[in-house]
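A single chain comes next, written as structure tokens; it is the form predicted alone.
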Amino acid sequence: MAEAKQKKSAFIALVGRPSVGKSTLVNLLCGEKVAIVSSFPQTTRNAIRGIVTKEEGQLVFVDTPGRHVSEKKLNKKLMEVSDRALDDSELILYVVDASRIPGAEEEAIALRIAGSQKRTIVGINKTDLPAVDVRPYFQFIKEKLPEIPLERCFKISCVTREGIDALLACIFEMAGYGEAFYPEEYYTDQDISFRIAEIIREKAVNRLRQELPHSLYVEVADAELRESKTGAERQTLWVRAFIITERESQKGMVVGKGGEMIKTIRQTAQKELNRIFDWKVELDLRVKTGKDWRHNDTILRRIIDR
């Protein structure tokens, strides 16, 4: 087969500081909810794969945890996830936030990808925000990553879609030729339990106090597909899941006064899960404590290395 008739195929790892908009960008590129989104830094804890299949071929975007300088055990595990994705992917999409000036963490990321400049594209995000000046980032790229040409640096906005089509076209152009990794209808390869846990965690972290989101994770204990009792065609997916806090004192925050907080989390999560899945989802959501889980290697491996 002539090369011109072959399809493009590549894995693309996204890298950037926390809260630069990597997850939002992946969701936009895929046209579906692939990664959970929160204003809290380092919400992403896993390598989340979003799949884009077009006439040109198939791209698999790997959303990674935001790179943050910290010696905490959880953060080190998150950086291992990011490092593996960077090493294993054919291309790198470096995402920066145009509303924040480059700093020490940005320099650390530039140093990490300095040896991969020939396979790196830059997305300068949040250009829709008022009074944003992108010139410091163009200067930063010129000084720290001089092998990345200007034509591979894109001003983008996930709100207005500025630069998104041009960015995607550039990635397809840089991708090599090869077979598709997934069937055409796939937009992610996450298993059902993982997706359920992530949606619940998103609804929880977006409603709880700022220090609490990093202190919880979600575990799906049971999931059972049941036939409809009313004879309707849509089956019911019954799920029992636990929001797990680090300390006993945090359980009350998750439950809320009169159980209102956990009720809201359950209802909003269930609503989104009903939109995502073909089944009607019934969610039994509870809270328990996993004492100091962020320092437990076994738990960290279970929730991060999946």
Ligand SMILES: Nc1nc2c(ncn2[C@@H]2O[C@H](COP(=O)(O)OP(=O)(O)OP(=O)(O)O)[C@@H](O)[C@H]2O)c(=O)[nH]1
Given for the second form:
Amino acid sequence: MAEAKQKKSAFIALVGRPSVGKSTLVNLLCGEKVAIVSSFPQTTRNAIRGIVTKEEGQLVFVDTPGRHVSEKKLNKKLMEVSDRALDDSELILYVVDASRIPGAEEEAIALRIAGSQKRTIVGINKTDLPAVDVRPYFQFIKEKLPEIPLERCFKISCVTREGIDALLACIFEMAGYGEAFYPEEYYTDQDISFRIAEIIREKAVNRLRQELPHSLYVEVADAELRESKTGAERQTLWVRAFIITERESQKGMVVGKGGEMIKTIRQTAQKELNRIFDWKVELDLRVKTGKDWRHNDTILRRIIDR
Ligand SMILES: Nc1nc2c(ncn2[C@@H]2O[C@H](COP(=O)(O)OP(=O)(O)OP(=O)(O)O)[C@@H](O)[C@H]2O)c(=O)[nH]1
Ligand SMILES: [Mg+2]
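Okay, that one was the form predicted alone. Can I see the form predicted together with this ligand too?
Everything in the complex follows now, all chains and molecules, and the chain you saw is the first one.
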């Protein structure tokens, strides 16, 4: 009898500046929406696992907050999340944005992973954008991370899928042999309340301006599974959630004129939740203030360390 082929298994931490496309890439690799995406920097606030199981084995991608230099309490907390993922994963996927030039922040990241070059793969993302020039990044890698060979630097696009298959093949190649961590049908291990809160946050962040995206978080306060009245339809998951703003004056902007803004956030979130879950999701969405929550250690621990 032929011996069963050994399977690959690895955790891969994504690292990069804010908005380079880490979460978009994890979603593309997993073939499902695992992590929320927006054009605002530092959208991701947690280590979010996205799982890819194929014939070759299983890869667990760990999405992380974008690395940014700032002494603010929230940012320091986000950097801890990124640091932990880098330390705890076998491989590192370093994502850069080809449409921006590498600067001081990029150098700080290169310095952070300089000791891990042997286990790092580079994705030079957004190559679909007009007039992008990838040469500065190849030069940057050559200078700052010289132990990463060219063959491990991939020009990629999450829009056209350029380079994605080659990147994935390289990661499988570098991964060690081992048992799968999750059943093969899993594409994430997030709990339901967290996923619901994140999707609401995404819908809010993508509609709000200025400081607001950074000033809010979402909490699921209550959830209840209800049988459908006829028994014929799917069960309803009733959820009460709060969008929590930092200041009282921000509540009005989240609610919007005549309640239009919160209604749109609720409807778009509900639509996506209905697609993701087997239940019919019914959202009761409200707004409240958690004064200066970004400076409150207890709240930061609750929403970021989880
Ligand atoms: N044109 C183009 N846009 C992209 C690509 N990948 C991501 N984006 C866009 O870039 C923006 C940021 O994407 P995210 O995936 O949220 O970036 P991130 O690195 O996870 O950001 P943080 O969580 O803030 O660190 C979004 O508007 C995406 O739609 C790409 O390959 N091409
Ligand atoms: Mg992200």
